[in-house]
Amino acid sequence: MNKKEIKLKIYGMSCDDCAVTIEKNLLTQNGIIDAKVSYEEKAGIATIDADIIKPEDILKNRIFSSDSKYKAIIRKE
């Protein structure tokens, strides 16, 4: 397993329930081991198995689809 933490900047959240919804959706994606999303910080961290998923594939999750109110970018730090 090749674990990596990917930091996300997330747009469109209006409450803590939004953060929970995003976390749950991320955790359904193959290759995502863990996800923590903070409404206050408008950010999240996804722990992935890089042997299964590429960081940019996180952004293809249905929660960030074109018809969703949530959008995300990968933070480069």
The other form holds:
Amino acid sequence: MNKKEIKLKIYGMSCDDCAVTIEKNLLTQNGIIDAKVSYEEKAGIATIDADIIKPEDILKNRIFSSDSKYKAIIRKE
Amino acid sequence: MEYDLIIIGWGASGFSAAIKASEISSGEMRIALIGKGNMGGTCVNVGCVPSKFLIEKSLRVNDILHERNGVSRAELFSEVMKELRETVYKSRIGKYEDVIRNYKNVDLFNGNASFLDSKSVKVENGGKTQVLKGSYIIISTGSSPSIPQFINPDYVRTSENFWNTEELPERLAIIGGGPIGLEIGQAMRRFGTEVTIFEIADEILPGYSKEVQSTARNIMENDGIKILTSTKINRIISENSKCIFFGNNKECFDEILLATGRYPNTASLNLQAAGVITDNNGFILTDNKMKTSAEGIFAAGDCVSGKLKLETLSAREGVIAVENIFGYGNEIDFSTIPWAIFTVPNIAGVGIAENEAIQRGLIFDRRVIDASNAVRNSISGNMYGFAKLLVDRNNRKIMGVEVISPEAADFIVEGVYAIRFGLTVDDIIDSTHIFPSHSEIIKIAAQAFKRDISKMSCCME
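Switch from the form predicted on its own, shown above, to the form predicted together with the partner chain and output its structure.
Expanding to the full complex; the earlier chain stays at the top.
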């Protein structure tokens, strides 16, 4: 396994429940091992298996789809 | 200061990027929008807006002179140019400055931007320096008119400052027979100016199809514009008037408009520090997702290496860049980007050009029909024009459209839809067009694939 932590900036959250919803959806995606989302920080960390998915594949998660109010970018540092 | 997105350049592509990013992020994305000079870039300040204003006003010169008995052409021109500058000012305030101030997530920085590294941009204004850091950066710094080294900039006007002209020139030289030269030349001719267009290539509108070149030349010459092709300017001097030396000749003018091309505003960006690669002329290389060679850095608009320099394309590229920051994976589709030259009649096109289709070895059929086949042209007195359709021989889908016709800039969108949605020549024929309309020329060109249109009645479906 090739574990990588990917930092996300997440937009469109209005409460802690939003963060939980996003976490749950991220965890359903093949290749995402762990997900932590903070409403307060408007951010999240997804731990992926880089042998299975690329970081940008996280943004294709259905929770960030065009008809969802939640959107994200990968934080580049 | 840290931002999610830094946009360098506040023209059409920078604005469309800032607004799109704000919309997608529900106004939460922290954006720095850096610019210098007037907000809005080329289009609103010195491009589409003033040129189309001048063209529209020029179309009514004779009517206005008739209505306002006693007003001279020179007085009218001065009034129009003053009104033009006011319109530009109002458009800039209303469509750019007021708009962006409604986006509280966008911070504006006025100054010169340069990269420190791929995530940091320095903004300098006077003695003040600020350093901004961004997760993503979009470069949208646009382009400027190029002035050859042997020409003293004080002797010529460009499309940047032509709009400050207050007195109607009796004699105007335009160096460069491209779209800008033709549009301004024709408009000025309607005000009564003697216009001469100098073009170094063997035809005006270099790079366009032979049909466009020859028809455009006929239109210009019929308007009384003198065209000198294959003509290299040796030097320009300013005496009592401004004189151009070419071959063994010398001709003098009241004003000279230089319209010979544009260079990208990238030289001062220190792109090497960010790892952004350009072509030999300084235009930024991107893929169709508008990604540059540097991770996290995108580019959009006139500063990008590519054939077309259009406001609409710039805005589209800004949107595509932002959408890909959000992982959408969208690509710019050049095959559906229309272009137009606002001469009278208009020249417009979309899709693949015939010479490119031949170069790429594509198998296609073509039909070119004269404007006289559309009854509306004889009604409105338009003598010049044509419609050309390129159709894929295998599936009859429309590949390219080229039109010279009144209102072509408005109805070329029919070609955009046809190419974007894979319509065939039969789909065009089966779509009823208004009779008599200028857009009907597209349908008649489509019908030419199926029958001899010279034996067709005017309303034949």
